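Coming up is one lone chain in structure tokens, specifically the form predicted alone.
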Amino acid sequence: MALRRIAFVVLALAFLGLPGWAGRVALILDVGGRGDLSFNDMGYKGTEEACAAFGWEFVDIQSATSADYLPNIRNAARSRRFDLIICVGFLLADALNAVAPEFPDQKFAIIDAVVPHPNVLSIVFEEQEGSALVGALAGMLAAHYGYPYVGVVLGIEIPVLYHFEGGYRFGIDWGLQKYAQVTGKKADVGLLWVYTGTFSDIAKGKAAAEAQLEQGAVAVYNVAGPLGIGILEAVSAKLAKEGREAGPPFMIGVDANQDWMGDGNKVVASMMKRVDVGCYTAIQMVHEKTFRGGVLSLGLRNKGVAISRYPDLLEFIDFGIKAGVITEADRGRIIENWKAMRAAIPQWIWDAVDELEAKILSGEVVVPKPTTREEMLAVRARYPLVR
């Protein structure tokens, strides 16, 4: 009788999706991989947190090359071991599009792409909104400090990165107009930009940032995941050469809050793209039996993207400690450096960023979201930002 009662409880938990029923998720990463302190690590973070909350287990599967995408997804589905398979990145979209119809009862989620099958949850982000905020910040910083350029280093030229570039260009233009309105002066600031063609070659990121800094970029926006490590190295070397510890010039972080990196005074802000929230939400939907295929869009309105602020710094210092990049002993120094760096920037600049955010949220400002090359070319023509 006791065994029968236990069996009944286990089956009930499984049916209802209540805590105590352990699900299992596979997290399939693109070639960027763990240790990027941004995109892939954010996917891992959200998956780990959801599994802790719901009592799930998970396996992360690294893709060494693009040739691994299809077999990694297919083998995970074929194993019938996973309640959910999450593909982290646009680069896995074609492979998932091939595999999903082969396993109609398997639930999938993908970050940064729309894969139109009924068993796939496509999680996309309004990257252009967050990029507009850091673009406005960069433009105003360049004008205020008298730098001729702002910079951005991007990875592979894919549609999702056009969102970043388009929003950044719009934001820089908006920031320069705001500077003129506040100060009565017109600033001549241009944009330096490059697609490196990689999400894994840190040396290329460093070389690209070095070139932009030498030309006078006040900040380099990292839109290339792990390449941010190289970008930060370039910023740190530039500051050391000038005999200073704090920017400008700065790096602008991406995906995760990267403000804590570089001792807290070299990353002026981060465009947070909450891949962790996307992964957490997908697992929660399966756990609560509300999962269905379709598109989930995350932007400023539902905290899918954001510009970094103080509470985010505190959260992601813990992220850095857990990654083994910094220690608890570094916490106080990083916080004080961050506060001093931000306090050195005129308050009207931060207020202007808040103003732009409020206008985007209200619908008064609509940030361009180019997805095709033709749309991107049109945005470049509208906001050329050349000196």
Given for the second form:
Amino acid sequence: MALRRIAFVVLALAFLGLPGWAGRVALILDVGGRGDLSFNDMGYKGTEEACAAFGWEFVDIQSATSADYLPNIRNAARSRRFDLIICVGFLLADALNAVAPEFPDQKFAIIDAVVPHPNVLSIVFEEQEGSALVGALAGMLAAHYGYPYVGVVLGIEIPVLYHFEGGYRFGIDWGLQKYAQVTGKKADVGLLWVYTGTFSDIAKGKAAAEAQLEQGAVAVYNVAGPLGIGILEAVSAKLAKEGREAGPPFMIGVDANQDWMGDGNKVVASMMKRVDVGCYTAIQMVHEKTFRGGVLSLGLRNKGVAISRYPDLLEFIDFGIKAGVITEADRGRIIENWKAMRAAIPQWIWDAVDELEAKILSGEVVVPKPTTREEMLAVRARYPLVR
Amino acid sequence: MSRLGQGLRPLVESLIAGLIGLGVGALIMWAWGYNPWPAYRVLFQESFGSTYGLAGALANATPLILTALAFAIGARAGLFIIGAEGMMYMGALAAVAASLPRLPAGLHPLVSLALAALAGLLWGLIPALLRAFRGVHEVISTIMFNWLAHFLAFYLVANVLVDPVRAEKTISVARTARLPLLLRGTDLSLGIGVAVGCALLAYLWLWHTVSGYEVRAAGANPEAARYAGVAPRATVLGVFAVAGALAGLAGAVEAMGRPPTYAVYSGLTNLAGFGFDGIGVAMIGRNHPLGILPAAVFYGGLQAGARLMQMWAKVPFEVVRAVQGVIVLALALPELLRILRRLGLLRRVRRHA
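Counterpart to the form predicted alone, namely the form predicted in complex with its partner chain:
Below is the entire complex, every chain and molecule, led by the chain shown above.
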């Protein structure tokens, strides 16, 4: 009896006392870094959740300059401590491409790029699908509220961002046609778009959004991660100047659900790109020993991208509280504001967005997915959206 | 003893300042709930305790040596040139542009470096002329030129030198023009040779030639130097030219020598900061070419070790950067105080006169 008790205690101690990690993952971020409330924080969120679920240890490594990418990945691989190294972002692709063959036994995953080595899981998203949905919404909003433009502020010109821009253009055009079909009126709406050349300079996001709002953009789509913080400042300032709290004009969020930001009534919807799901899946695959190199594509059909809805709002209010941007006391007000904001927009617009989603899912509508500059130029020529 | 003592004094000062910096840094980590000892052990062991770590430190030091020299030579001449940042951008882009024509492998790097030096030099020309002929203070003009360079470089990266298939960066430097890696599996390139060579040349120029002596004389006491026949305008122009060329080279060695991309990224994320970090390095190195060498290696090691502090000691990036900043500030303090003291002294002298 006593022996059994001792054996039990020893066993319990072995499980509790020793650092009994089931695995260890390194998350390597680009210069955008933590605190963007979108892309990078989503990678962090999914990794954290997976580590909690599977009992893994988690180390995140941020980069001060892009010269850090290669050493950061190589350091992590050299240490031989990690069961998986996740590189969050297209900009890390060159460095991973150099390091992956140096460490053939090390498992890697990368978000937003295809790095063709057998030990790399490349996780890519069908951003054009979600962007088409928010584009349709923006187009219909501009037409409905009588704004001359919709806007988008993009980061660095990378293939991934062409997906966003291409989908957005297609969606705006679809939304304007829908508006004409529903109301019998033709709206003259143009697109204001700018590549800021940065994923980290928040002030540039604010300046770009200010310019678009001044010209009469009904909504500014954030396709630049952290720059959304600046875009939201511009939207809030514009609303304050007009003596209102709720949009229009709006921001359209990206990557995370950003609807909760700005008190819940300034971000009309978000194009959620579930980087968190990508990271979670990669860790799960290693944990369950099903990891294989190759491409994992996440789109509307497997909830890798989506337009934000009510349950997402609740999930991401928690995300905002955890980030320390809002507090528990804000929850009720944000939910009320959000519901009022969405209710102020005619139901047919929301129905039309659902219709487009169903048509993309059924394959009836195919959204263009430009990846090269030439393809992008062709999409721009097809949907010029100039007034 | 007195000469030896004079030589040792800066070393002792730096040592004390460094220890104070480390102490404050440890306090910061402790205050945020991180154990400073494993963090510092990683910082120094990993950046100076192995060949791989040292290679990382030297790779980071490479552009910093050159931008620090650019600042230090100005400071020796009594000029406060903080335009190395912009000159460095221009140098990097010139080095990239030098890959447009096809050239033989032996010649290509030399042509690229020469063009980069020329680009940096030309970028400093207008502030130099403004200073020499109109008396416009170089602090103001070089800050403004940094911003001009920033936006011009953004434009050139996105529109002129852009990689036709990958819009997030410029074209990559041609293989024939790259500076070869000195150690496989690291990012240390022959650029370190360029940087150290420039430091030695700068030392020989400043301390072993007549024109170098004149530069230092102009810096120590411009009135006396003019009285002794040193042409002030020629000195300003010459010093700006050398500083511009050095800063241009800093951009070039980074673009031509840093794997894996060998290009300038949109947003200048692989260049931004070298010019300003160089000022810190120059201060730590007492604005002396031979002091700058160990200062830059130390600074580069801090950067390399900081990457590993996140990984091994789990100290978050923001805290690592705060600690880094405190150490650098502490090390730069003695030189900063000396400059301030000299300014104070100047005022007192004037009042007596």
